[in-house]
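Take a look at this single chain, the form predicted on its own, given in C-alpha cells.
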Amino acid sequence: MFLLNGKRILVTGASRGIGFGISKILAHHGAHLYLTSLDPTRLEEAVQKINQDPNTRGIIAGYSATDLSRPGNGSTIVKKAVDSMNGLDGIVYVPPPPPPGFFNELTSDDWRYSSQVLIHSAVEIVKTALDSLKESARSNRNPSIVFVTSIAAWEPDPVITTSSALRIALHGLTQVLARDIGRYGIRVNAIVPGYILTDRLMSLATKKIPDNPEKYLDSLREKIPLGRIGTPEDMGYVALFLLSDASSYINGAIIPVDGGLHRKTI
C-alpha cells in the first residue's frame, strides 16, 4: 500500500540526516518530491540514492540547492517546487541546523542566522505556498504541512542555546496556523525528534565529551525507554502518516519521536 500516490511535496534539508530519511520514506510511498538543501553536491548524491533505491515508488520532480538563511530564498524554492510539480500538496520543513554553543560563545550573527532558519524562513515558505495549498484543498487532495522541531523546545540544553530558545517558536507557529489556515482544509503539525543518529548528534556528542563521544551516546541510550537512539527513517514514517489521508483529522499536533524520552503530560 502506497500512502502518498502522486502527492506533491516539498522537503527542505533533504540531503542528509532527518531530511534525507524523510524524503526516502516519502519516495517509497509514491510521493512526487521537490527537494532542497544547502549543499548542491550532497543534494545531488541524495537524489541519486533515492532514484537508485529499488523501494522508490515516487519520483523526484525537481531539486535545487538553496540557502534558507537568506531572506527571499524560501519564496523562490516554493515557486520552483510549484512550477516543477504543477502544484503543491505538502511541505516538510526541516530547518538547517543552527550553530551550537553556550550563550557566551554565540555572536549576534549566530542569533540572526538561527532566527532566520528556525522561524522566518518557515513563515516565508508557508506564506508563499498558501495559495497552492488552498487549491490543493479545493481539489480534495488533503494538503498538509509538517514542521520538524527539536526536543530542545521542551528540554532546553545550554550547549544548543539558539535551538532551545527559538524552536519553541515553531511549536507556537504550528498551533497558530492549525487554527488559522485549518479553515481552508490545510493541516499543520509538528514532529519533535529526540535523539536521532545524525551528523548533528555526533557533533553534539563530540562537543560534550571530546575524547570519547561514544560514551555520551551510551549515556543517551540509558535515558531512552526503548534503549536505542532513533534513525532518520523513524522520523520519516511519522511524516509519512501526517502527510497522508490516514491522518486527515490530525491538526495542530506536536508529536514526539523519541523512544519514550519525553515525560511531559501536556
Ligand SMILES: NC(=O)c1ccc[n+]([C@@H]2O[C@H](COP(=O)([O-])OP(=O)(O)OC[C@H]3O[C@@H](n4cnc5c(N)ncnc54)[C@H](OP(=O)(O)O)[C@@H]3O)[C@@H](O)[C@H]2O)c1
The other form holds:
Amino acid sequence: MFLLNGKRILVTGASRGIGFGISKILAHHGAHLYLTSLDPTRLEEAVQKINQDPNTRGIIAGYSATDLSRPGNGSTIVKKAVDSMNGLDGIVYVPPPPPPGFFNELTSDDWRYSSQVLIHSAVEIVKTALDSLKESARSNRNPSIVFVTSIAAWEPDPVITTSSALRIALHGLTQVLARDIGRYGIRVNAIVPGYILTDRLMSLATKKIPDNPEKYLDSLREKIPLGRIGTPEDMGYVALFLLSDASSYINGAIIPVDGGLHRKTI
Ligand SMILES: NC(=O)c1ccc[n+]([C@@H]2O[C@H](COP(=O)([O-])OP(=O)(O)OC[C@H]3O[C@@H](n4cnc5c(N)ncnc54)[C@H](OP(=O)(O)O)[C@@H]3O)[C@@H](O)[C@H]2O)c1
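Same protein, different form: I have the form predicted on its own, so give me the form predicted in complex with the named molecule.
So here's everything in the complex, that chain up top.
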C-alpha cells in the first residue's frame, strides 16, 4: 500500500529543482500526477525521468507547459489537470522564482511579475480548483493544498527583495484558506524551504559571489545547524506527508524545511 495510492495531484514548477523533487517522491508513492512548468522541452525530460525511474509506482496522467506569470494560465492548467485525471485531490503550488535583485535594481515589471507568481497565480489556481476539491472531500479523498514559500518570508534578504516583501502573502493565504475552506474538508498547508540545492540557489550564489559561488554555499553550510544544504527530495517527503491521509488533522501549518536554520520561539 503506497501513501498516495491514486491521489490526483497537480504540481507546478515540476521540471526541475524543488518541484521536480516533489513530483518524483509523490510518483514513488503512487500519486497520479499532472505536471506543469515553463519550458516544454525541460518538462518533457522531467516526465521521461519519472516514467523511467524504477521506483515510480504512480503515473503521470498529463503535463503541459504554461507561463504562470500570465493571468488566466493558472486557471487553464487546473482545467487541463481536472480533465486529464477526471478530478483533483491535491495541488502543490511551487511558485516560479521571482527575479532576484536589490531594491534599486528592480523595475515595476519585476514587481508585477513577482506579485503575479507569488500570490495571484496561487489564488487563481485555488479558485478554479475549488469545486473539484470539494467533490474530492465529499468522496472522502481527503484533499490537500500545499504551497511552497521561502525562508525569505521570515528572514528578508536584500538580494531577493520582491521575494522578501511578497512571500508573506502566501503564508497569509495558507492560514486564511485553512480556516475558510477547511470547513469543506480541504486542508491547506505551506512548506518553507531554507536553502535547497537547485538551479535557483546556484544563480543566487553567483549573484552573491560572482567569481566563487561555492564559497557562498560553504558560508550557508556553516550557518545551517545540520551543516548541509537541503535537497529537493527533503522537500518532497514533507509534501508527501501533507498530501497523504497521514496528515489528515494538519491544517494551516507553515512548516520550515531548512535544517534548523530558522529559529523562533513564538
Ligand atoms: N532553492 C532554494 O533554496 C529556495 C529557497 C527558498 C525558496 N525557493 C523558491 O522555491 C521555488 C522553486 O525554486 P527552485 O529552487 O526549485 O527553482 P528552479 O530549480 O529554478 O526551478 C524553477 C521552476 O519554475 C518553473 N518556472 C520558471 N518560470 C516559470 C513561469 N513563468 N511559469 C511557470 N513555471 C515557471 C521552471 O520551469 P522551466 O524549467 O520549464 O523553466 C522550473 O520548473 C521558487 O519560488 C524559489 O524562489 C527556493
